[in-house]
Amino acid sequence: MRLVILETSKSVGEWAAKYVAKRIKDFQPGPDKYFVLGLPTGSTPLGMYKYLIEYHRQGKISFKYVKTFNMDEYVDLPRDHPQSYHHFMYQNFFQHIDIDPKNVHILDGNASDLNAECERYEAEIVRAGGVELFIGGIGADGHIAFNEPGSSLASRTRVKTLAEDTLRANAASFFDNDMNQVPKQALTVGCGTILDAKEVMILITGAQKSFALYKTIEEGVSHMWTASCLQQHGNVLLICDDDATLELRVKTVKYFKGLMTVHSKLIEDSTD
């Protein structure tokens, strides 16, 4: 497990930009090649969808032969509501690149039968050859895409009955602080269907955050804290701001701090 540790959110979002570029280029995909790119909502990766926006504008990354998958979705929202990670990602990112519609995967939350769709949704995913690289965030409580507290960590794709504090911190970040407008499920992708990507990346930023990043990576893997599951993949990119280490031990944010001319490599040539 590698921790990056950077200044400011605003710096997350540009060194993750820089090493999704990377590694989709290093990828050399092409028409019978597909580098599989899984993808978060929410505020934190806002910034990254921005400087990947401008990396496109100016030539130096293209999404032609990349495919998607999201990681949830809520349950009974339109896909058009303001509100839907259908809209959030069209708005955010996909209208903006050269990403061909039908590599873009997302749970289907007005499916007639969800458990059904869940079940094609990780058909799709292994059909595709599997995740390249998942990227996601986690809750002030620990959780990842909307396996909450409790979840299994071998988990699938499936439905989800959102938990009281997430259902709060939704109503209060997206829903006009109106609880009744927020959906009570999701469908998401589980512990398990993240832990089979070959490598995971995760943004976490802000000192709401920093209790959940100590419990992922400074104590035992438990499934009352989800994201902690990382800790049994062999392959996880964590990237933080200062804000995010108040929790963690001094010595483990030197140790990390220490390493950043070995993790600045990951990144360089990057946007060339």
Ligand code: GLP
Given for the second form:
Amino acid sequence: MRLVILETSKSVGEWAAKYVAKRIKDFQPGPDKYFVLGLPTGSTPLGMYKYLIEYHRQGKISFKYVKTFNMDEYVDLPRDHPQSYHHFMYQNFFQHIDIDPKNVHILDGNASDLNAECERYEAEIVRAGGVELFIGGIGADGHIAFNEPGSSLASRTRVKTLAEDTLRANAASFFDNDMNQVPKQALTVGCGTILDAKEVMILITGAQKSFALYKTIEEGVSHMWTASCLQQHGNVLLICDDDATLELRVKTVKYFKGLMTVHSKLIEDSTD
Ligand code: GLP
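After the form predicted on its own, can we look at the form predicted together with this ligand?
All chains and molecules follow, beginning with the one already shown.
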């Protein structure tokens, strides 16, 4: 596991965007070789999307040969609802880049058979050749995608009932602070689905996520802090700001900050 510690949330967005740009560039995607990207919603990745859009406008990155799979979607929220993840993704990212909409995959929370929709999604990921880079965030309770505390760490894409903490956090950020407006269920990729990706990159910002970051990396693997499943993955990159490290040991922070010159090489020439 690598932990990149940056000063601000803004630099987390910029660093993450540079890393994505470099990974896509180095992969040299083409009509017979698509780069498969797993994508999150939430407030944390917004900065990364802004930088990616900017690099695209500057002609530094193309998404023509990129396929995307989003992590999750609410159940029973109309696709054009301002808080649906479909709407979020087109508004904040897809409509500003050159991705072909047929290469965009987002779970359909309005499908008549939700279990069949989840199975179809898993099969679609396999058909695309698996996810090359899965990007995510974490909840303050350590959840990843919508894998709430207690979720199986071997789970696949499925329907999940959302935890009270998640309803409250999402109400505050996106639903006028009204928990009743937040859908109670969502479709989400499982921890097992995420662990199948060749690489996982997680963005964590703010003091409110610092305990979750500590539980994710400094304690044991636990289904009560589902992001800790990443300890079992061989290629994980966590990018956080200083505030998110508040609950980490000084020793941990010092060690990873000392590796910054090594980490900087990961984004070298990314936007040339
Ligand atoms: C939701 C999403 C997660 C996201 C989390 C944190 O629960 N399902 O994928 O990581 O919120 O969101 P934010 O970045 O807004 O704090």
